[in-house]
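Encoded as structure tokens, the following chain is the form predicted alone, with no partner shown.
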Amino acid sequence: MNKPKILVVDDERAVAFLLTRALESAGCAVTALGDGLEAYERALAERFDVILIDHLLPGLLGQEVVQRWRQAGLATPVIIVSGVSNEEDIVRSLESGASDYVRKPFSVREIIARVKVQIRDRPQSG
């Protein structure tokens, strides 16, 4: 079986590095980006199994990126990982198409478990 392909989008290099290392250790192939607009374009051009995206990003906010992906027909599961943790932003993010929302600071084990759930629960094509 191929390694799950994960897109990590976070402009904080330390967070992107931590997520990348943790997911690679869990057997995933990871692409890391730091810009919302770049992430939007990349996910439409390349297939990923799960996307982890921060809410506050340069280019486009994470929530806007998710909304545009959904409008473009992208069904890839998206987990927002953000320090923005008020109920209004969480609900708005989920309503705009995010599959899940994790608050920073986060547990690496929890992130890996949530990624695995999204991969497990995604309908398989072919």
The other form holds:
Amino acid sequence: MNKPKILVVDDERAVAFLLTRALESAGCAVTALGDGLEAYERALAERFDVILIDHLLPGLLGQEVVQRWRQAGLATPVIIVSGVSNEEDIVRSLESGASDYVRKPFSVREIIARVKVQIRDRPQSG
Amino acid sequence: MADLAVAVLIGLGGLVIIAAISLFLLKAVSGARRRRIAARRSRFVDLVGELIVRGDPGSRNFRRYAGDPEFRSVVLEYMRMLQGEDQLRLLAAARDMGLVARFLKSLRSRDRDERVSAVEALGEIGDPTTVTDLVFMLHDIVPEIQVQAAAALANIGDPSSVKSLLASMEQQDEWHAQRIADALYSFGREAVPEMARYLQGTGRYRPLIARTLGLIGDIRAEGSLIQALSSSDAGLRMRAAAALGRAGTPRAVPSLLELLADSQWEVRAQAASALGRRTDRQAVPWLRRALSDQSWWVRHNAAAALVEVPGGNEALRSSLAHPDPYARDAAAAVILSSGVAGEAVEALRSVEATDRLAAEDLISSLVQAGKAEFFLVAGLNPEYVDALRMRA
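Which structure goes with the form predicted in complex with its partner chain, now that we have seen the form predicted alone?
Full complex below, order starting with the chain above.
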């Protein structure tokens, strides 16, 4: 069985590394990027099962990237991971098309569980 | 002469070349240093990240890095990023690595900046075993360090340190005392019993603590706050009244009612506001009396409180015919700002005769209380407004 493919987008190297290693230990194949625009193009060019994206990215905000993905027809589940955790922001992120929202500081186990939920619940193609 | 000029030019040229080479070397060295630091940091990010993912207890192997500022900064970065079991595991690892011991040692440094960053770091690490050392830092010679230590203690949240925080606050100027009060607020409910005890003493920052207790909003402080209402310190009476407005129960109402007769207008005004928040019907006649207070603030707060208290709106409307013009004015001003008057103007167009009559009664009372201008601005006919003014 193929490993689930996860795209991690975070400009903080420590966050990106931790999520990458944690997800790899959970049996996923992970691609990590630090730039919103690059992530936008990569996700349209390559199929991922779940995308984890930071909210405050240089250049393009996480929720703006999600909005553009949705406008481009990308249906991949996206989890926004953010240190900004006011109600307004969470609602706006979910309205922009994100599937879930995780606040920083986070628990690695919780993030893995949330990723697994997205993989389990995603619509089966074909 | 020409030879001398050539020699000077050659000399200057030489100096410029030497300066350029020095600059180049300096940039090269500092660039290399930056790259070395970045590479080291990157390596530490990987090492500590692996440690968290694996939950590996082999963190003792990292002891050799504990003195490296980059390593410490990476551990703190992960500490800020994580919560729950991951954070606890990293805390245990930080102890194993000797990192906590390093920071504790830095608390004794002669260098002020080193002490500041050690206190900050210990606050972020949040190790309960460091409480005693951080309490000691509440007596540091530098007030900023004392405040930082207070914040660190609040982050750890061990209630045994609250008494020390209150004691250290006594030595501070107002600005620093406020910062310590902020730390006490961060403690939340855990700090309440000790703060309530402080309120019963003679501490100079009792008003600040009364305010903080009100912000925390814990019922256990109510007894001390009620007691504080009879203090000889007007500032304390005022803060305690405000706190009881936020967090009191019906038990506080009789004492707040008595406070409406306080000698200081600031205290009476605060008591009136607090009674509005407590929304107890028995306050209505007292607040109505307060509409005749000599202070504008008390009259205004009493009128605003009547809007909140059950049965208060009726008392407020009847006060439009109060014999005291100041009471009438206070009542009218609050009724106008509450939006009821605007609704009455709309209601004049209602098909229901009873609605029209009620609206006309209210407008007439307000006009007679001197608020005709509002209705003229709202577009009512001046002759009609004049007729209402004349209506007895």
